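The data below hold one chain only, encoded as structure tokens and taken in the form predicted on its own.
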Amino acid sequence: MAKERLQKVMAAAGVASRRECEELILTGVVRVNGKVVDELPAFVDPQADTIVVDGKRLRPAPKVYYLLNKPRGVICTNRDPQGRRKAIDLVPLSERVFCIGRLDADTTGMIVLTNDSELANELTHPKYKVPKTYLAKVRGRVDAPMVDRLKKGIWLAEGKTGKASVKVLKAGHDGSLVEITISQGLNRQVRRMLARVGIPVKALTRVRIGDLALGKLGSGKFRALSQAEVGLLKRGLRD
């Protein structure tokens, strides 16, 4: 079997996300066939090599997939020096999982947690342009020129965003409800896009990733995804 990158093998076994596995390797807690590996790149044969992470031998974990409705104030990382509540803390599992598609602490809604690193990397890779849909409760009325600017793309520090799908679901002088779908993953992108056109956000919730919807899952609740639902996530990668 051809050798694979060590961090990829670790992530596939459910240790952590690939980036976090790279950090673990660099800290010197990974041994391959009894020898410390603390430099990258590093390659292993997962079928023949003995890999030990922080004293525990690496064994392939069954793939698991969970849907979480993330509450406000919860962060999407596996490690936090500040001790804040993490999304993974809300899903007590024996398997080590990580988040696909992070949300900032103030944004609520749909998070997929899994130990399938390949699916995670594909769903977040820019080339697949997996759409993500958000509902934004905003202050004031959203007018047609604002919607047109959002649809055409907004200039941010990283450059111009791609075209967005935007629908005003409810409009009022004091507040509006806007549905916006994007296919990028820039940091706090939806909030920044809305702010750039003068739309203050009161609350933001992600309700869909690709063809998979959050549905009526309550805040802070989670459930396992069915094989059919995992297929919905993967379908957009084949289209």
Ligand code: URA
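Take the two forms, superpose them, and find the largest set of C-alpha atoms that agree within 1.5 Å; that set is the rigid core. Numbering follows the first chain given and starts at 1. Because the structure is predicted, anything quoted here is derived from the model rather than measured. First, how it differs from the form predicted together with the ligand.
Assigning each C-alpha to the better-fitting of the two rigid parts between these two forms places residue 51 and residue 81 apart. Superposition of the larger rigid part on its C-alpha atoms leaves the smaller part rotated by 36 degrees between these two forms.
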Second form
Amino acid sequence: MAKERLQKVMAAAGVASRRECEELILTGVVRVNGKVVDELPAFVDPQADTIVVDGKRLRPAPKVYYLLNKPRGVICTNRDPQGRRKAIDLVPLSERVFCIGRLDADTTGMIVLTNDSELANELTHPKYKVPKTYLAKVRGRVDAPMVDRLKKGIWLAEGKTGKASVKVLKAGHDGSLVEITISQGLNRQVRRMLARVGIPVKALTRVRIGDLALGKLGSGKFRALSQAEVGLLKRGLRD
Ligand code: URA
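Can I get the form predicted together with the ligand as well, since the one above is the form predicted on its own?
Below is the whole assembly, all chains and molecules, this chain first.
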């Protein structure tokens, strides 16, 4: 097994955040295979090395996975100097978890929380192109040329977006409902794509990540994912 940074291994075991673990290391309360390690960087093999923090042997925390239906106004970060409501505050757990990827504060819907940093890195890595599906309630009618442009890719500041799958589920002069699936994760990507083709968004919600759907989970509610559901999340990484 490859060596990993000591603070990362400590954080994954639920000791504290990586930053706080760095501070703990520097105060000299961490021993690796019996020897005090109080300098950084420090690397360990989490399978082979014995790590003791404040006299307590570190055991890797069991991996946990939760699905949250994020309400509006809640942010997907574990630290917010502005003190806004965070997704992790809605999931009162003993385990230290974080969001896999992000939804912007105005966007609602599906977010997975976990302590499995490996899965989080993979699901958000551009190379896997995990598809994510959103429902957008928008103002006005969405016409065929707009759909065409969205499907082909839209030029944003970062470059052209990849191909999208787009379905107009309801169309009317007063408003339309659009389902859009993208395989990238640029900041506020769906809102910016829709804005580029002149579609103002009233509400945006994520309903699917890979093969896993949000289903019937009330706003602000969360539940543990089953092994089978975690398998659905991982399936997209093999294809
Ligand atoms: N696209 C957006 O506009 N916002 C999100 O949160 C995710 C995708």
